[in-house]
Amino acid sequence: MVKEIERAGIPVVHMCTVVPISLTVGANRIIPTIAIPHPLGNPSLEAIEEKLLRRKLVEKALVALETEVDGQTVFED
């Protein structure tokens, strides 16, 4: 699915605890998250910094967004 949204020219970015995967479908903006039963917090942590963790996978997200790419790029930290 990922491919064909971007055929019609709408950027997107593919959030996965496991980049192979994501390279396998053929995302080209990937961001690698936390884990598999939580992609986007960690419930160990306060919950401030829980919430400063999930704004900054958000922030990188949008970042690669804007980001012109060619062919498919994991955004690391």
Second form
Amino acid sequence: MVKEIERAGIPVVHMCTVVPISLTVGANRIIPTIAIPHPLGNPSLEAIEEKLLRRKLVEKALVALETEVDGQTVFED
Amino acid sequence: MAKARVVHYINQFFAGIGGEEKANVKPHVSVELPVISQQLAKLLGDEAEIVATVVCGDSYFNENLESAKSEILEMIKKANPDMLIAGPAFNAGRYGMACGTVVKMVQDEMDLKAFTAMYEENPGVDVFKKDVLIIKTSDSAAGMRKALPSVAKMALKIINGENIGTPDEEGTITRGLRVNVFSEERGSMRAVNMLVKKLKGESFTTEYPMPIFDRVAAKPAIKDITKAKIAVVTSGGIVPKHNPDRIESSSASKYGRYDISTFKTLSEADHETAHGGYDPTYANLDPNRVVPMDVLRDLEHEGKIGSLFQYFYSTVGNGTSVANSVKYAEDIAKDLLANNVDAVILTST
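Based on the form predicted on its own presented above, generate the structure block for the form predicted together with the partner chain.
What follows is the entire complex, opening with the chain shown before.
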């Protein structure tokens, strides 16, 4: 899906936990996330901290969208 | 000859421990051989025995890749095996990734003979097909009765040092290996024969299929994200409560487009996940963990993004065929373009 939406002309940032799959399906901007059942959260944190964690990940995704990439790029910390 | 020592790698489900709620089970050696290992052992007959079954939860493996790998490697080494068999994983994505990883690891680290089995569209196939021998199976465990004999047959072939035939002959995934063979006719003759068939419009089989590279170049970056209209797409199955479109929990036959213009956040009361391929507890309690609505609304109000598109798109990426995913994404992209969406955040579980 990542590839087809990008093919149509819209930049996509893929937020996912299993990065090797994302690389194989052809995502160009990749943000590694927390865990498979809760990519953008961590139930062991307090609600406020969890939202902060989510915000950091989404902000990272926005930075990725503003970054020119040459080929597949995993945005690590 | 002494029996060959085989280690079997399987996930928590086939070990009989449990489904998604047990996908975080840590690597361990099963005390008794699980039923699937017993069945495989029976098919292996007198020439080989399963000396240990190593079990790991699919989520645990993929989320703790490095530590899981080293723990599993130690367990396999202790069993002092002659061969490792992983799976079959059918169309279970995380399981396929684990099987491919374990097989490649024992090949590289222990120089051990190893292989696995899974469905052609399992993501593990694309990641590992060059390095790992993979027997083709059907897409669900309903195909176990066919898959296990194929696995046993291949194991015995390898143990006996027999020649492994072409992917067509063996029912394996093509690895792209080239082997020398003797042919009745020389190359020029075979090439001309192929050309003649082609000119006549008859079917022929090439001896050198061209690899297919399907990559899409990255689109240019967004110049100013504070002016951009952003949409969320997810394969994590988030849907309005009670799943109005009845998107299937696996092999989804559709996607949904859901209006979020009145939502500041998503909650247990209004949204849930339809996905059947991961433990839904966390996403059901707080759907923002998959579709980060709360944070995106905040960023929108703070002017850090231009706007959040009024719909999000969702399907269940669990065993859903590549062909269907492509179709959904094409439709979604059309809709996004028609609505002047500048960028997409796509989340996957």
